[in-house]
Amino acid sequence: MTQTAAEADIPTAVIATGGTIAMLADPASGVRRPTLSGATLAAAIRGLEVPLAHFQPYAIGSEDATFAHWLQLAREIAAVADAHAGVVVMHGTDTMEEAAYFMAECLPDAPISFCGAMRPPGTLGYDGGRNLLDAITVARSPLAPRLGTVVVMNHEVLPAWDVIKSDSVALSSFSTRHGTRIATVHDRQLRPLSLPLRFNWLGELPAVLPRADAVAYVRLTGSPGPRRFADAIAGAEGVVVEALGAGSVPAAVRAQLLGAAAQVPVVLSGRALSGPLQDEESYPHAWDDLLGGGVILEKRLDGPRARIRLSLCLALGREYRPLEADLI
């Protein structure tokens, strides 16, 4: 598939946020900070051919992302992805996953290409022209509309329910959980990989913002303390726990998790990086009181993608139903 001449001349949308990617040192403190425009940093990418129309909702450090940027960034996406060739969004890499999937559910037909850098500008080894150039490139691709939000980094494209940063400064830090790289780009095409999968996203932009203190997220570990537990997860309007192994609940927990399941939400996730959250062969009826007790065993999303998607069924009204796929 090849686009016609008419398509080519549709700009495609760069909405730049900010992160590394745009950081330079300041003068006087020497601290690095997000300065630098889409437009700025997409005129020093050499034989960059193809019509841009450039946005900026905000110039932040990922780190400092909200729940109300997001939503933010989210309706700019909405109102100018019908009218481009594709949406690209510049963001800091240390909560680039999770903006990306917060994209994902509440946009699902649009689009969108992440990308963002390791290494600031300036600085031996630069990523960020270069992984704007494969983010314009897999946006701008027939394909793209198959593919909705991903994240473009280092030659690769990750879909953003499973891509995780691995590495903290490496500029093969992007993978994914479960090994499932959708595509890679070379020499300014898209060469797909593997099958793209349909979700049931909520596929909804939420009117109110979702709370950040709405949900109580907690990972599990070794001799949990159980007061400590109860008082992470009290007074929350929803709760994800991050279990051990492949699902499993210290008894040290299991009354208080119950308990809160008795009143709110409560998704159970897998700590591991990959594998199955229950397994009924090994472990036959080892999860029957927390199904009994309504726990919702969240067996493809991570503790940072189900807290997402939680806060944003409570701020939609909505019951939380596992993500689940098929084949597109």
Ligand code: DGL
Second form
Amino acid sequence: MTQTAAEADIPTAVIATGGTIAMLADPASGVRRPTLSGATLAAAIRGLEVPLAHFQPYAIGSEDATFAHWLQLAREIAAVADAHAGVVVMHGTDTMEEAAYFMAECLPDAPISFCGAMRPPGTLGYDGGRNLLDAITVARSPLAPRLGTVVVMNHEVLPAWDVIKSDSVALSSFSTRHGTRIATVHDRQLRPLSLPLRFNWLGELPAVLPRADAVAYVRLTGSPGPRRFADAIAGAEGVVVEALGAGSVPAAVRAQLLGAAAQVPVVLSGRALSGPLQDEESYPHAWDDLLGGGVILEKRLDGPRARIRLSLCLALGREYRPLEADLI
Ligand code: DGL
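Now the other one: the form predicted in complex with D-glutamic acid (DGL), given that the block above is the form predicted alone.
In what comes next, the whole complex appears, and the chain from above leads the way.
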């Protein structure tokens, strides 16, 4: 996609936050730490001639990222997005999908391209340079405003609401729960593959920090322990439960779930990777007691994203509504 001369001169904001993409081994201990800056990583990309502006709010392994980090990142993006030709965030891959979702909810009008690396710098198959170059291509594309926040890894452009790190080590680790591939990037060209969607994002930054302990998140298993389940959700300001199958909740914990729903928002997601979260045709009335008791069916998001949405709703003082979409 070509750009006008003016656009070609506007720098893309590259925000580095750490992660494997920037990790070097400490000379003394050999432990890898996020060391390289965005400028150093970009300078190593042969033939990258576009102007970049670099920012570094923090440098951590993303397993240590907190709501405070993501709120700080969102505020930094909000401050720089309008003055730049797109925003790229370099982030650790372990929580990249959650960080991207947090940004999508808070900043739906700021197109943000997340990227990272599955292999550290200096090792065989290091993929950080390729992913950074592709993320910059997406961020500078005229289509970027219609893509919203995306993850750009291994040539794939994947939506923040659906992307998952599905393999612990593979370069092709990032995929989506519902098979929603927005585009691919090859030879610095963005190739759209599907129609963009419009979502009922929350669309605001909370003035107060969402509390990490506010929402209890439970992924149900067969034979759940009723007392363990009750302990896990006790005292929460909100509850997210990943149910089995199309939304099956074992009888052993149904009463505890309904008890919580009488006190706080309870959101039922599903642990299956795709498919509907209700199947009245096959199981008529199977959800009547839960819906009657105020349990909210979240049909698109997995548990971790529903937790982020509910945590933001609590911080914003807003009622939780399931994420919904329609074609733009
Ligand atoms: N420490 C992990 C993280 O920052 C490494 C994984 C990665 O960045 O690829 O998410």
